[in-house]
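We begin with a single chain expressed as structure tokens, specifically the form predicted alone.
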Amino acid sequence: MWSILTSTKSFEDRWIAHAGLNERGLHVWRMRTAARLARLRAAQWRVPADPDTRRLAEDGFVVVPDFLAPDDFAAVAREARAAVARSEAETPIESNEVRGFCPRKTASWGFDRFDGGTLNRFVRIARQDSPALHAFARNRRLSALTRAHLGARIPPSAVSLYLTVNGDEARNPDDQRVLHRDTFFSTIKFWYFIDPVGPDDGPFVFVPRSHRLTPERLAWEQMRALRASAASKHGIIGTEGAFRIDETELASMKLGAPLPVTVPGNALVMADTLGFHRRGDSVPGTRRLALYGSVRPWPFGPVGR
């Protein structure tokens, strides 16, 4: 029953997925008590509004242009691209044909990981080898938003180089390109974009005011929590609770259309990702370099860090 006040989303846990519970409430309840506390947490940084923690907090996300100066951003990127060249050197990119979420592959540098025909791959920073890297995660403007937003900053250590090099759809695809939400709670992620991303380089897409809890979200959540519940009770699989939804979904939630974030390269991209998002669509082949991190903080926790 402890589950109830953990990050558990997934539906396979009996109490999570508790019927009766689910019909009288239990996983709206999750939403707002998470909200709230998110909130008091926040207030107890008193991070100063500016126009970047009003946009997050309005839109679910900000984009954030010449985030490093010019010379900062020079190192960054030089450093950058040096990591992710021992890495291939060390573990030339592969291509998968395995279905869905595939497990890990560790190596010296990090890990690889596949989403259908999409890799992922994660190198870790190394302070003697990559010293602005080392600084950026550290930057304070990074953790002044999530505070802002969560009441939590981004830990160092959650932050890692990500290369993405984009599959082909039509021979493996990617599940991370089907809209989603990430779990019953406010988290945050972001990607400092080493490259300019384009259309064509699976854009990050965001539906702008989808991590807000109107009444139209909440009872979406409830026909989707009720909808899991039955499911796990009957043994279906895929009851995990990063719920999808379809984009004709949106309207009866009083969402506009989802808003690929083609941005050029030294640009910050945060969101909250309670948010509906995705993955764009991308040409196969095709790369995106960026520093990545992200905070997801006990939902249930008063006190802010």
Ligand SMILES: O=C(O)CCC(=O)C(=O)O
Given for the second form:
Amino acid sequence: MWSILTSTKSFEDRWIAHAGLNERGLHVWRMRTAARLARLRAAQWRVPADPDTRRLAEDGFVVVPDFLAPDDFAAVAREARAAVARSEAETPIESNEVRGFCPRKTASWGFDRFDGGTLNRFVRIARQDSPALHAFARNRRLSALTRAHLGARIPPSAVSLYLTVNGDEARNPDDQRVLHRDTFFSTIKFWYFIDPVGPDDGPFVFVPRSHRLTPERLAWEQMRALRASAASKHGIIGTEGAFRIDETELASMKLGAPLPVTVPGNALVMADTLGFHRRGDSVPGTRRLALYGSVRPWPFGPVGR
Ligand SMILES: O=C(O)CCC(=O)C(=O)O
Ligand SMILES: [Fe+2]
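Mind sharing the form predicted in complex with the ligand? What's above is the form predicted alone.
Below is the whole assembly, all chains and molecules, this chain first.
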């Protein structure tokens, strides 16, 4: 029963999926309570509002071009490319035929994980080889933005180099290219893109303002929670709790079209993944190189961190 007060989102959990409780609004209660607590945590930090914190609050995502000063950007880009090259010397990039989300394959430099045919390579930041990357993981601006939004900072250990190598959808589809929201409460992910991301490179795609708990959104969530709880009773899979959404449903929530977030190099993209998003379409073999981090605080925690 305590799972109700944790970050558990899976409707494979018998309490999360409890039909009677969900009819009485359990899922929506969890969403509203988590949103209230995020506001309570954020208020403790008193981060002064500025155009970027406002964008994140209003639209659910923000793009900050020229995030680093030119010299810092040059050092970060150099170290990032060197670290990726070292990983490739040890572990060449291969293709994958196994379907769905695949397990991590660890290596001395970090780990690979395939989503269908798309490779996610996470390279750990080593202070001695990559002092500029190490400093980036401690960037105060990143923490200020996440604290303003949900009252928690990104721990430096949760920042890594992240290379995405886009797969061939026709051969082995990538589940992250289907529009979805990650979980029932606000979490933040960021990508600091080192190289430009164009429309063919699988840009992050986000539905502006879709992180808001409007009456229409909560009605949709309630409908989906009832559906997921019924499905779990019948032992049907696909109840993992990261609800997917068809683009045609967005209009009923007064939401616009998904927006591919194409960016130049040296740009920060930060998003609340309670909003609907996906990984964009791409030409197979194209790459995205970023510093990446995420923060997923305890949704019912009252204390800012
Ligand atoms: O890689 C991306 O652009 C987004 C993938 C995604 O859905 C996520 O990281 O939650
Ligand atoms: Fe996602």
